[in-house]
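Heads up, the chain below is alone and in the form predicted on its own; it's given as structure tokens.
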Amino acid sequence: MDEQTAVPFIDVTREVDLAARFPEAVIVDVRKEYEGYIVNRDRLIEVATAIRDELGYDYLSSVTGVDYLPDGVMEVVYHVYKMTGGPGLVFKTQTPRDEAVVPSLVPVYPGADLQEREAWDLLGIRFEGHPDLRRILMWEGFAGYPLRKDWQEAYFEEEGKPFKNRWPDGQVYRIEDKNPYENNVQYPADFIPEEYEPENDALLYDSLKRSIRGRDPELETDVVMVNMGPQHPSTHGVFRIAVALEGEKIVALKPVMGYLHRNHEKIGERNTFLQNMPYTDRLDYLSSLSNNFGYALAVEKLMNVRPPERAEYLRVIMAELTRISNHIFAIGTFLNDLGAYFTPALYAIKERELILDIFEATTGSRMMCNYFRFGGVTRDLPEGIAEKIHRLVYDRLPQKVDELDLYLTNNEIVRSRTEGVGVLTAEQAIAYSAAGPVLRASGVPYDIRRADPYSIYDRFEFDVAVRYHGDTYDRYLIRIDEMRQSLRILQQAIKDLPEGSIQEGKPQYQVRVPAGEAYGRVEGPKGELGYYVISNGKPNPWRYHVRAPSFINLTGYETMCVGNKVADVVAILGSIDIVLGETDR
């Protein structure tokens, strides 16, 4: 391809004080250890537009709903950033809890689409003007909004852990045995399951019809609705793609998720802060250590602690090994999706297994590592593992990445199936809040490790990988590029790894987290992984929200697919590299 997309230029020099710019609509959030601005919901669209166009915060990272039950208020929290780099801006809007309605920001930031649907689904906040406000993780007949503080499941035991029957009493029993419901289900009043006619498919297909575009005006053809998944092999039994086809051309597409949803965030608000660490492993179960990293940063901000030098280096080493492990596996499975059944995947899995050997020796587990702690890590490198990492990152892995590049990059079938397919321009990628390889393959050189550095990433020399065509081929190439940059970081980290402590203070089974809010974000293998955490000073988080890149990167999936063939749907999905544990949470 000769045409290249480019990052749009935005003048970000006209900084203004938001409260001064909108004195009747905006106030500074003065709650202790909170930040940002509170915006009058009636002026939200106007203020958000000014934030984007006048202040230059062109990238919406996260939309989070919060239930302040004691105050009778629902709050929506927005984190926005500049694609030119630097720290973010936080603004919020509030609405009465018993009539929770706020304007949709999809017209300003299209990346709010799926995130607003999630807040509607789980918290019951209605976003007025949203183009497609349907449930997204729960089924349409579900009663209530499970992230509300007064919602209780059929097997409800207590609001927070540890449950009294476990500790300190030690009189363990099964709550199921004391619950009047025989099944873990709870129906609304007057609901008869046998007579229920689900409306979710009707709503889905109606949305699909409204979304149809790009039809041939000169041909009178039928549009056929087709479901790919959840039984489809490439969607792993837990993801569904509803497509509208004109012949073999895609004219509309809707991703359907929620088949793996387990309300990770509700569990997180019942857990203690420390109990949540192993739960983060289960989000992107291919990238456990990156998941640990983001959550640790958020809570450490609230606790105002910083890990020792050696712990910081160990964190970076584990995170970059995780990135390589993820990308090499993603390339192998992507080739599977193209039809190269399992031969490239086996080559990739072999190298991933060597990295998992490092994880197992260091953390005690190959996939669910539970390695990070607030203020450090759980244990040091065992004897001989530093040398093993050295051999891996200096000798074997560079050679194997080159081999993958040699075998696949100029393969004529790979190129014919991927070049010019599933294009997402730079402007579209920013608008849809795309992150990670998806964003950088569209010509946007934004990497949190460089743009808003965390931990000790500002000490390392590496380049932000970027490609400019925004197609499926470039999303493959960007992962090859990123593995090489990760190897550069690893070589420096291993060489400079200092001696010393791996934990600030002594290990704790319970931590005191001061009241306040914090957002911790990392450049995970799939993109920006963020954790928004609110503490009220008690052992359990008041709010625990995950900004999941696998979920948000699907916002632009329809745009990537429309105009392509039905055979391209799976290839494009493979190039996004989602994992359903993170998508559904």
Contents of the next structure:
Amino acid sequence: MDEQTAVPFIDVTREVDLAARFPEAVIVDVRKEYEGYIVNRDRLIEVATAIRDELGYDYLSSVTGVDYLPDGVMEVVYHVYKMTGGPGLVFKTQTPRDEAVVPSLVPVYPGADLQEREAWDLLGIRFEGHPDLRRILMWEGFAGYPLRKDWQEAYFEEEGKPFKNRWPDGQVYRIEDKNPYENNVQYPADFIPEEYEPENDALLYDSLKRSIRGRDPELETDVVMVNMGPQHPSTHGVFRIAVALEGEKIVALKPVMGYLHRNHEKIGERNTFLQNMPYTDRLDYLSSLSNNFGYALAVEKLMNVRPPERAEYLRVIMAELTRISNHIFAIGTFLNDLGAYFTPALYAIKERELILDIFEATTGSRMMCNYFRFGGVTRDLPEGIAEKIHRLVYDRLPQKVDELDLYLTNNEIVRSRTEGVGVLTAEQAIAYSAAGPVLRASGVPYDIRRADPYSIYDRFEFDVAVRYHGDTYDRYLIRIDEMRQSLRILQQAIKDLPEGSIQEGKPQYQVRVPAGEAYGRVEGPKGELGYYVISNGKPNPWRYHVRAPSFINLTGYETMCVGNKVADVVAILGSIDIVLGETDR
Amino acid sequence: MNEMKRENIESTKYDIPPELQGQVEITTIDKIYNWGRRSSIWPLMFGLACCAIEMICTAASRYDFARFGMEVMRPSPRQADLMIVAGTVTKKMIPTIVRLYNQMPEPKYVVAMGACASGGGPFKEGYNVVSGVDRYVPVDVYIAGCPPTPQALIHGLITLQRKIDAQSIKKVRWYRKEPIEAVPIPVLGPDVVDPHQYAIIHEQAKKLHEEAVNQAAETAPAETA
Ligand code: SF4
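Having gone through the form predicted on its own, I am curious about the other one (the form predicted in complex with its partner chain); can you provide its structure?
Every component of the complex follows; first up is the chain already shown.
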């Protein structure tokens, strides 16, 4: 995003018909309940550049592949948005299944980097011109591309749930009893274990070496490669970082993930629509209720239902409480990463526990709430909980946020460790598809609740928190700001909470979802959380993809780190606030 | 705690001469040894997934497992006695987990926290998920739940303490003559490979070959006909 963006004059408000603009290269997607355009893959880069520069869709939200097995094509789907707000644009490109090659859009939208790698890893779509096309969630050498529709896992039983009969002849069986290894494994017929040589990260180190930049020509030092993780207390789980160092200075960095890849999407495509709801809880397990929100929105779009008023309010209340509990925890662990060992985290967890109490009382679980249903929510607030929320958001939490602010914000160590460290400029943040607090701390006031409102967010008065330095300190401050704004929303929501039903129609276990595609996105605590769901009218989604902010925010991680000291790796990672369940899915 | 009371420690039948009473305690080696170990279990600071968040909450002030002498979480396996496997064990991660287990000094214990670590949990059918950590390392206590609440985790840890109480210094594996074999580290091949399973893999490959040959033989005449 450098000189190219400086096109003379762009009228970004003008609607342009892409098919008319590129008559040979673009056609309108006319499949029923589909939207957007299908771009000829040979001219993809040209069209994408025009979409970015002429139409002003400067933010690539999500890239994913879809395997249309019956038609023998692979489709790559791009969702782009304008940073000035408003609805998005979808464009797709198709490629034959057995020779799946598509030009890489990394030169146009650098934010496609990790997402294209994921599509390569899981669907086997090769992105020509991608600077670093390696597997990302699985390891090099893993047999097959698991998200392809004809690929079957070792514990395969049936294409879709509910399974027919788990008790043949009155005997329950476990799936491992049917596997020859009595384990969740399968090997190709020609596999000889003694002769197998694992790849041992050669590709990773190659790529690390290639991306070394900013070396000091005066200094005669060796570049040292350091690995951190996957078992390291400050990676917030099982995340690995490979860094190249010159002295203490970072000259290259590669995140390595997949250690918690739980095959969310493959399982999700075998599940029924409703069965996926509890799985979304386990994506970003610190904010399960916002995860429910996005998925419910996507499927509701397909089903064309809207929840009743009270349910909308309950959703907003729960989502905003989640945001506070997430941010307060994030600040606690971030301080941990800075070396303020555990004391701030204990203060943070104390407040989080109070919010968890509300979740437990309402939904039945502290963390895995499984609260949203298509067209409603599962339970109403039990007695006394509304008052409890009232007290919390009017009295206790505002005070506690101020307290955190008072203790931490001007702490000398915090400031000197974070100010000016890990800078991401506004242009970079947009280009790398950063989302949520990371984007807004870089000076881009983009918040989906305002820019493209969903649910009933257009009724509340709140400000979009924004900070302008893009450094680690601002990414800390913005979370404090956001908690205050969430409290404002909560105060209004709990005051206006209407009476009424909480579910449109009857609650159903098996919902009928008409065929079509939908993309539902919410402003989760970590950033834009999107669900891309395709239904073909069957009980299971044909495609179920999660646009995970924790994952995509890592695209700019190397840029933030290079030039800083090795100790800052941890601080910067803490300020991005990733959760591995969502990063790896 | 009950066990720390003097009458519990002084449970042997020896008479202590009056002049030494209050200054000398007599107990069995097992009792005092186990009492020491069970009251200062240091867990490895090691979280895999969602369950780890509940583990952190258990360590925090509301539930506070420091009450059981377990607050010293060590990031290095060399200093840890207990591995709380808190979360989904994936194939990509299992070599690291086994390596960590091997690096822990004896006596060491493993607690499988939650459905995932115990048996694969909700993600069991996933292609990258291990059906329970006990496929690779021995587990002492399983805790049910998804995630187990902090109370459940504490209950599991108390269960582990009971297990320690019942151990006898004469029988424990780390005082035997013969060395303790390290757990072989799984290899990441086309799928994760357990070094114990080489023989089955060969057998299975042979079977697949035979099937392929049979199938070829079956279809071949049909083609010529
Ligand atoms: S048992 Fe449940 S909470 Fe624990 S790691 Fe597995 S999915 Fe997460």
